[in-house]
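Only one chain comes next, encoded as structure tokens, the form predicted on its own.
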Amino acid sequence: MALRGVLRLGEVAIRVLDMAEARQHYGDRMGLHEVMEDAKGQVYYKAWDEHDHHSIVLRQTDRAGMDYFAFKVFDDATLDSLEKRIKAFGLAVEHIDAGVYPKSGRRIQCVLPSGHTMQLYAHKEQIGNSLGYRNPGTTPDEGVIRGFRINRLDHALLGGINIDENAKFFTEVLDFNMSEKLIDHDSGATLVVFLSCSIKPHDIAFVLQPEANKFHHVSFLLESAHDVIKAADMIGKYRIPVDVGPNRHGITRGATIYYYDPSGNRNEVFAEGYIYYPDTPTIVWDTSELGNAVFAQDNVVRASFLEVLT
């Protein structure tokens, strides 16, 4: 397979206000698998079809939001190469020794022009998806897939300043491609950028905000749009606060529902969308079609979706 370099979004660290409520939400309701609690009380989760030890980290504090996000890269040589390119771009790089983050090899960390903390790592302990690696079959034992039936961590949308500079960093340094962007119809100013390192419409996105280092949402992949509806049934059953009911994005063409964890952090369950290849020209939307770009089934832009970030 040709995919090398940066592989995928591998980890998002979320701040929560009450760990007991967060555990019920992410574990009991959403159906992520809790894999450990560390000595600091941080709790680690994975989706059933992820092989790495964890992809979500929860930390209890007095302010909701995101501590950092991390991408997994192909190998240590890739990590070394990207460190040189990050420094050449003008960003300071911090080294994090193996084992500082549980089950993880060494990492490098930098602060993006948007104010977000990003880490890169090549190694994390793999514990599998319960199917095994020889004659695995197609379906795990009963109870492994539960809750919202989440397959894996998919992407994150982050809010901040200097998102054009972020886009330059991801495309020129990390070899991402800009799959889509939203611009202001009158001024042409960039409002949102969607960046892919894979065949997905986006692996990370940034929305322009007046404040640096804001968290819009973390998204989890489901099997189908039907599963999005079934997840919405459970969201209603458990009275989980909803931001946007089942809909479809014009941008990315993904089926979606947005809802909040008990701390006010926005989550998304997401399915479908198109297959992206690097030779596809960037799709440009402008604010004259904002409703269709954001929520194509009813063409209604919710104020909360634009204004609520943690």
Contents of the next structure:
4 protein chains.
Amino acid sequence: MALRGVLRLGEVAIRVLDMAEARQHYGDRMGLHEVMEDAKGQVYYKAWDEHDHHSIVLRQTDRAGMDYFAFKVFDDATLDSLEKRIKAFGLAVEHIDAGVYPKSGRRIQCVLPSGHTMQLYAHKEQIGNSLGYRNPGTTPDEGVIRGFRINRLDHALLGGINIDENAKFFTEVLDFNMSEKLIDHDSGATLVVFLSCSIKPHDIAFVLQPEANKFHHVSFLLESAHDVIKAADMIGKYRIPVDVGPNRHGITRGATIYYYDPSGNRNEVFAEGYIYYPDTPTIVWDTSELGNAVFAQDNVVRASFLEVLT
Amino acid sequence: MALRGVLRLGEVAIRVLDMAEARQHYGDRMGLHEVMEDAKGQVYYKAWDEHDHHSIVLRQTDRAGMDYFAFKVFDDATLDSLEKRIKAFGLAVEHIDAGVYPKSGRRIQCVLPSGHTMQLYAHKEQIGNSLGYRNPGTTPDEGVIRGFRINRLDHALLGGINIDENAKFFTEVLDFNMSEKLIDHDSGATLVVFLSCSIKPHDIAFVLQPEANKFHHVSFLLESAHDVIKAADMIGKYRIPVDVGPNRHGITRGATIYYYDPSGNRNEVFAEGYIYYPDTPTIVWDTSELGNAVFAQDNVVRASFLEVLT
Amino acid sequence: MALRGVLRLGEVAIRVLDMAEARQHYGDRMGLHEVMEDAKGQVYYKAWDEHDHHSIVLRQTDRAGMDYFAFKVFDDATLDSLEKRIKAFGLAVEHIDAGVYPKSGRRIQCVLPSGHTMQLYAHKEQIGNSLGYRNPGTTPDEGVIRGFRINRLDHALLGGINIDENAKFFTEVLDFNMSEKLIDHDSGATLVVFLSCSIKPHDIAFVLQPEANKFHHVSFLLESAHDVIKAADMIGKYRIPVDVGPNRHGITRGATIYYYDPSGNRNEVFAEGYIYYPDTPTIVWDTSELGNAVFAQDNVVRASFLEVLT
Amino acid sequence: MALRGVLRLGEVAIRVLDMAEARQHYGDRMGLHEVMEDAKGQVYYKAWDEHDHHSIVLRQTDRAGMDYFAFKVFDDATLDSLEKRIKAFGLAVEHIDAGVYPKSGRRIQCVLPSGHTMQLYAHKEQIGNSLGYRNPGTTPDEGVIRGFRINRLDHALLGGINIDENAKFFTEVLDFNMSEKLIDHDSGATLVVFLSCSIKPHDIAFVLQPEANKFHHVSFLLESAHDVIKAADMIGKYRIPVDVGPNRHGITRGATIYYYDPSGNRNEVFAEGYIYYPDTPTIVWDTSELGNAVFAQDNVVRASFLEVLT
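Next up, can you give the form predicted together with another copy of the chain of this protein, since the form predicted on its own came first?
Expanding to the full complex; the earlier chain stays at the top.
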């Protein structure tokens, strides 16, 4: 008990159209650390304050979007236990041997009702955050924190069908909690669900879409709202296309800016937001307050934010 | 799984020498919200962004310090399960009926190896953070966030004997994880243990002391390091005695200031610090780097910080 | 020498359509301090860290916009000297006796080539910033800094004709310096001039408009970019119409948000920006980089920002 | 008029005991840009957002302290005018030809009543802040802002005799204004004077000392209090000896940290503080509030801060 089971979003595999441009974006500009290129030309990144070998995988192909996402779980026993529960829920589970994914132990994989491919794994090589584990100090060497000063991969928002089923799966099978949801004001239909396995307001979220397996954005945690402003300055400097921001979300209360990678995949950097605990009621937003729910500093809904997915 | 079991430090009961002075300190100056005075004259406070009825209880008596602390757990089943595990560990468990503590369901209580009285409870009346749960927005009415702009009770550091036993209890019985520890450079003896049940670097910590059941400090979470600076400005304005700060901890990487309430109990307000996960190695500090471990912006150990407990 | 002559923008007289709404906006929400209502129903405000009696005057009428703006100058001798220089430049100068404007010494007034009415005065009653002048401390009592946490009136941007003439007037007659200007990329025509009498990047600015004597915005200084974010949160909470922001200007490098008062007059709160000195070259922006010049975090020009004036 | 005459502290010449250590300190760690080493081995630095060629000059010798400081004035006519006024005040004026000081036009030099050598100059080569003057954007290339993220040389505090005479000289001859002063509570004797030629709370300050021509500290401006915290983190990382801080000054209201260079010269980095205008009363602090005057977040006077000068 305490924090056990599913720990965190540990890996997001993003499809890009041009690896050179993607490297400039994720590495040179955003400041993620490139840790490996594999034999297939996939490029692996970590944020500075992550301990695992990597959290972002880029694959060049002719269609943008997300191949899969993966959660890291507490241990092997968790994997076994969750496999049973996933099957009991009615989803097929695929086994992936250790080493198939670089630096990673065995994985289990399933396709969610929303159409997304999700993996779970208990082991990935840890290379640390450069500070070490003995008298580490607080501050890495100059150059380690760079670019947008990203601390960690934080969460993803995915678009798809059957998101009520997804919510049921995450809460009943994976023991996530629904921190917030957005519903249609008139019909009450669920439009977006925010799901947490920790004390963050969300670790994963799903937005209803007519098409399965779509990618809305991947989000990275910054240390402070100050750093959101500075990231926005760099986004402007590099003429990175901005979707929305800087602004503050009503949902999660995070300070945010959304922008696009060169392939059209949406990224977010954010900071702040409240501490969530599973014993508080789910916050419900409806579309009568859609503007406030998404961008609470001006209450303006941006069409692109609702419509552009990869 | 995910976040289950013990959720958070939910209540700290502090002894004060003069309730009028304490009210000025915790209420008027720090800006906690007084929610109740009970028939015995005990005064109850909550921080603005907490949902439960209260998190701090003040009792006037002739000796400063802490009466008890209490963790909120996920549900009644957790209480039952933990009772068995606590007894199996060898500690006596006392039952406290619902209602004995105001607004609270039943509690179980034990005395830790360090001498501190710890309670667990699964239910406390929730009064919310003033924003509501339907289209809440992000920003409470002016005056709700006030004083030091405290968001939440965060953790406590307690001094006592047998802290290795305490660490064993918290990790083996309550499923906490040891995020960091400070050891003696020469003997290797454990001096301080930092224990997390969440993704915070600590939810409770214990420092070795020759005397059992001592109180080092209770700590409150602010939104940002900016707010630590502003709290420090107010601390200076009110001539509140400062123990240390502003500074940054090596341990936890939090931005901090320590000060005393009028009874001599140490308080902390802090912000920032890293996201902790239980699959990373315990960070070990030793006394050869004691300065950096405690106050990493000047590496200076303050005697008062080591020696003053209530 | 040193800082002498024209000191600062000391007064902006704004026309509002409904005084009750305006009071809610400027007083209750923005947090300016109402210091007086005069016999004609005009309402006077100061920001907390200003020393003079007031800096904003609101007058209810049926057309929004600005009646006049006024600079405070160093002393009476400056007034006399500037009167001669203004006349030599060819503008008519009107004398206004002490006391005609409340709390104010005598003023001189002229109509600028752009069509705006400008006043100069050397004396206004000082009521201080609440801290006093003997051992003042750093932090006013709780409630003094409130709302958007505005420190000071900072500058205004005015729209009109003949702005090259205005620039000539300000630099040659009033000894202002041109810190930056925006020109048309093709014709080289001057579109906006930024004029400083201090080490701020601007104390007044003029944007070319087909119509004389228009008002673009009045701007208030916040302590930090953090406070811009917090002001934006409140703007969103109160559903105040946002024009643009939060964002950062290319011109002046200020962190900004623009919004409208209930009468449609544009306001700005901002922080940061560089320190300007008159011995550095005028920065020139042209319309090929208009987006970056105005909103450098997304390089997007907003039509409303160019077109809405009162 | 407006900002004319003496513009700013443009150059501080510091004596260091070991140039290699000094280079590591001022260049590698603080992040000032080394722009030149002259034939005598003196090393020249600028902060990133300064336009002039350099503002700090280091000279290796066997005694720490300051050789001289220099103000940049508006133009040659100012130099001529000030020379007359300085002589009329009774100080000897020395002429220094253009080129004697690298990249610099002619200078005039005098020895102040406090014993310090002051120079004035109207011209120094400008190399800009790397952004250019045509469509400059807001954000320099990565690596330009580095280390402590220092924007500018801001002011110096010098210790010496006859500081009342110095104050008279600066206010009567150079048209500075006295923003604040610290006096002895009992005798009323002046202990520190804060003198401004701009809208900064001080451009130069003098503290009474039994010995002439002493150096208390040179201070650099950061963009925000956030950056003060980050600089403090780096100061701690590099084990740079900290004198005081982080804290906030009562005088000037700046957020500050003081530390020593390897030769024992005190440095400060700071941010915030109020906007000063010469038409407000001089703020007077007395020694009954010495703690609040110097370090207002804990009201503690540090002996080292009063006693260590080079």
